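Presented below, as structure tokens, is a lone chain in the form predicted on its own.
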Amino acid sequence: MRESIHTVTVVGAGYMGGGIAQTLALAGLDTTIVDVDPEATQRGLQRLLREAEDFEDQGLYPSGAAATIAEHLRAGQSLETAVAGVDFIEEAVFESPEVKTEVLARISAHADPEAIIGTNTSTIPVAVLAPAVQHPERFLTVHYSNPAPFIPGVELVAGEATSPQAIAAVKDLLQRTGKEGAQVADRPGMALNRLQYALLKEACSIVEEQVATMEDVDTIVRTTFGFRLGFFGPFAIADQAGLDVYNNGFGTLAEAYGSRMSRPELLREAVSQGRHGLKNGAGWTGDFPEETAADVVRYRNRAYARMGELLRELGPAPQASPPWQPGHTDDAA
């Protein structure tokens, strides 16, 4: 098993495959990518290589990364010849389990031993996929977020034949091309999908019910909570409001939704315990001296502060025109 990765292949060259390659080879790592055929692949590359200098020429990459990357990136001739010797093979094809395990199958029968494989599955357990894979002890998901360049979160499942040292050669894999992984346990969706859907029903349900527009959904979650969400997750942010609060108000939805919005045990069990949170020095995320949750306090306002000149700079995002509304058909013309 590779303990330290230092040459990669990415197999699929599209736009997920792709902003994962580009990744990898401006943090210096000598990289591959593959696709369906050489003809595809070379797109690929050369989508990749034109990408890099406008990310440069807009400052969103340093000076010089477009050169990195070329450098450090390259068209492979064949999936079987592309996996050949290299430390780490990502597949990155399209989410299907019947695709993902024939080209996982190819990949293991040709890759080197002691290789490590990843899939970048954003929904389907390893379970599912690892029966493909020879050596299933050096497979796990490596979930990457589209656009990989920009996104630095990077979901991380390990299967039941997962070894260890895969996970840790992973790990410092990410650590070293500036990415932040999350070990989830393997279960359909894992957790950033179930986050994200769980969102986005919610959402659904309130335009259904005509309790919000569309437009209106979308400016209380990105001015609201949404704002918060770049500097801090969930539990962090209930520390913040006051687990006590957080623990009244599920009463009030509870009464009006039932089940769905009942009160969790995680939150009655820690309440019970007397953690409020910031207020009260003892939190989800841990306890808090006083000169503690004043930095906290600080570094929120200072975030949140930094956040709102970077939209104001950045202005509004571009929007389609006429908004699309539910009950409307697009019949053409």
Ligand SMILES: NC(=O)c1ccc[n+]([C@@H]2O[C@H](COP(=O)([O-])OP(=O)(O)OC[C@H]3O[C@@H](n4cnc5c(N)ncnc54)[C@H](O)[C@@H]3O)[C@@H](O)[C@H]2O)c1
Contents of the next structure:
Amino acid sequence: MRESIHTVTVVGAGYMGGGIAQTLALAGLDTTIVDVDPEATQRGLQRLLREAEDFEDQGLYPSGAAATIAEHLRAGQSLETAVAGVDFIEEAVFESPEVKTEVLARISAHADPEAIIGTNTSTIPVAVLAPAVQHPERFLTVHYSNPAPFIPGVELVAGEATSPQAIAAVKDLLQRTGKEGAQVADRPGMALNRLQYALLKEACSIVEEQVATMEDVDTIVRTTFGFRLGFFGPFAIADQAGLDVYNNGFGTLAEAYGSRMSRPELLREAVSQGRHGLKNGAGWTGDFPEETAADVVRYRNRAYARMGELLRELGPAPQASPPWQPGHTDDAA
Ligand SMILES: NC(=O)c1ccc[n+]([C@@H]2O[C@H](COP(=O)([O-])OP(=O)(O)OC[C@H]3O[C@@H](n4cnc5c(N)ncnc54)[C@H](O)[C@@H]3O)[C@@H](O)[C@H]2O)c1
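Alternative state: the form predicted together with the ligand, after the form predicted on its own:
Then the entire complex follows, led off by the chain already shown.
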């Protein structure tokens, strides 16, 4: 098993594969892309090089980035030759178990037995794809988010056979390329999509129950708790707000919405141990000596003030119009 990754091939030079390849090449890794045939691969390469120049012109990439990408990114001739001899192969073809199974089987037949193989699937369990891979201990999901050049988080899913060395090597690669990996178990929706879908499902219920309009839900998310999410996850936010506060809040929600909103065991246990968060120095995420608690508050205030400045500088996102009205027939459909 490769302990360190220095050369990479991305199979599938579409939207995600292209962005992933760009990110890796920008970090100075020799990166090959390959798509269904040499023409499609060349088109992908040219698109990525043009896009890198645009990103640099817009100040989204540092000066010299497009040249670095051009130097390190190349088009492979065929899948078989492109995967041979590289340290890591990331599969980013269509989200179909059949297509991915066929592609992964070809990748693992032609890659070095020591090479690590990742899939960018957003929904298919490792357990479904792993049987296609020879030496499945080197196989895992390496799930980049869209747009890959700018979103830092990458979800890693280990299957039953995945070895800790493969995970460590990918985490190290991500760290060297400005990304941050977090590992989750091989369950449907992993962590990212379960969280996103739970939020979207509740947002839809709020609109369906006419508690608020879509526009007002989006405004509330964007301007309140969503504002915090670039800096803190739900556990850290709860520590700042007070676990005792959430504990009581769940009482009200469970009364109104039933078991779906019942108090989580994880919360009940922490509060029963006297953990109330930053306010009493003992929270979900750990202990907060006085100085640490003060540092967290200072960091938080600075982060939110800077976030406010950024949003004022960017101005509002372009609006779609006219707004879609649920319950009305769409003449255009
Ligand atoms: N688009 C997103 O927002 C997003 C986010 C996270 C993960 N993903 C996942 O990333 C993967 C790719 O999605 P995408 O949005 O980039 O799709 P896409 O359609 O833009 O790209 C897929 C590419 O795979 C190529 N391809 C298909 N079969 C191939 C084969 N046999 N050999 C080589 N190349 C082949 C296609 O020609 C195409 O260029 C999917 O698994 C998807 O679920 C997508």
